[in-house]
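Single chain ahead, by itself, as structure tokens, in the form predicted alone.
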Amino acid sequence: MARSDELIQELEHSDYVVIGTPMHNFTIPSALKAWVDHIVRVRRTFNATKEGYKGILRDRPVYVAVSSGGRYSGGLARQPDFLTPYMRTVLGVIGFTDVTFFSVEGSSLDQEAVTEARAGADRALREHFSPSCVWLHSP
């Protein structure tokens, strides 16, 4: 419980949350699932009521960056996406409803697809965040 309390306190003191994760077998990897299991606690981060779950934590922006070997969104999607709805739901249970996803899909495809996916993620980030942000690019 000490580790769970520590992780929850980090969230309580944060102004925003950034989660970076690969998509493993259509959903989150086990390490992220373990983190979720530590932070989603009845009577600590949510209450179970007759009306359903009620998050206790103050809402704040949550940014989830997802990388995927295949494509799971858009017209070229060839695999299901259980990650996005799961993360949106489980974060909502604890009170985080301001959740934005960014993705780099198709990283196991050819270099052209990877370059295109990275450019798309960069555009999405630029559109979402203030134009005054400084963007550093690695080679």
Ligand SMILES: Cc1cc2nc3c(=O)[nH]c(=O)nc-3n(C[C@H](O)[C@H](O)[C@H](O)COP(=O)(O)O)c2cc1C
Second form
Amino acid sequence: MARSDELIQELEHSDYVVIGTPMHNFTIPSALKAWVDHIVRVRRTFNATKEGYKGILRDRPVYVAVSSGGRYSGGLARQPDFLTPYMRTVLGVIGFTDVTFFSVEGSSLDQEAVTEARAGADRALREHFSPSCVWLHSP
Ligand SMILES: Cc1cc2nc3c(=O)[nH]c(=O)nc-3n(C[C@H](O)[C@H](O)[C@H](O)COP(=O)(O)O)c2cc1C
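Can you give me the structure for the form predicted together with this ligand, which would complement the form predicted alone we have just seen?
Time for the whole complex; same chain goes first.
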């Protein structure tokens, strides 16, 4: 309980949350699941009501950076994705609804695919954090 309190207080004092995670067996790795199990706590970070779960924590931006050996989104995906819907749902339970995902998908593919995936992630980050900027070329 002491560790759970500590991790929840860390969230309560944060302006935003950044999570970096690989995909393991189509979802989050067990270490991240252990963190989830410490911070999603009834009557502390959420209440169970007749209408469903109600988050207690103040909403704030959450950024989740995902790396995966294969692709899990888009037309070339050949595997299911239980990671993004799970994280969106479980963070929503405690009150975090402003969740943005960035990904480098295909880290085990050939070098060209990895370079492309990294460039895509860079682009997505720039577009998200500097929406008014026009990027003419990559530095
Ligand atoms: C136990 C384990 C399970 C994995 N499961 C998946 C998976 O389901 N889908 C996938 O695309 N990659 C999977 N991978 C590959 C990792 O997601 C990939 O290597 C990722 O780039 C690791 O992140 P890192 O490079 O930041 O360490 C798995 C790797 C490990 C070790």
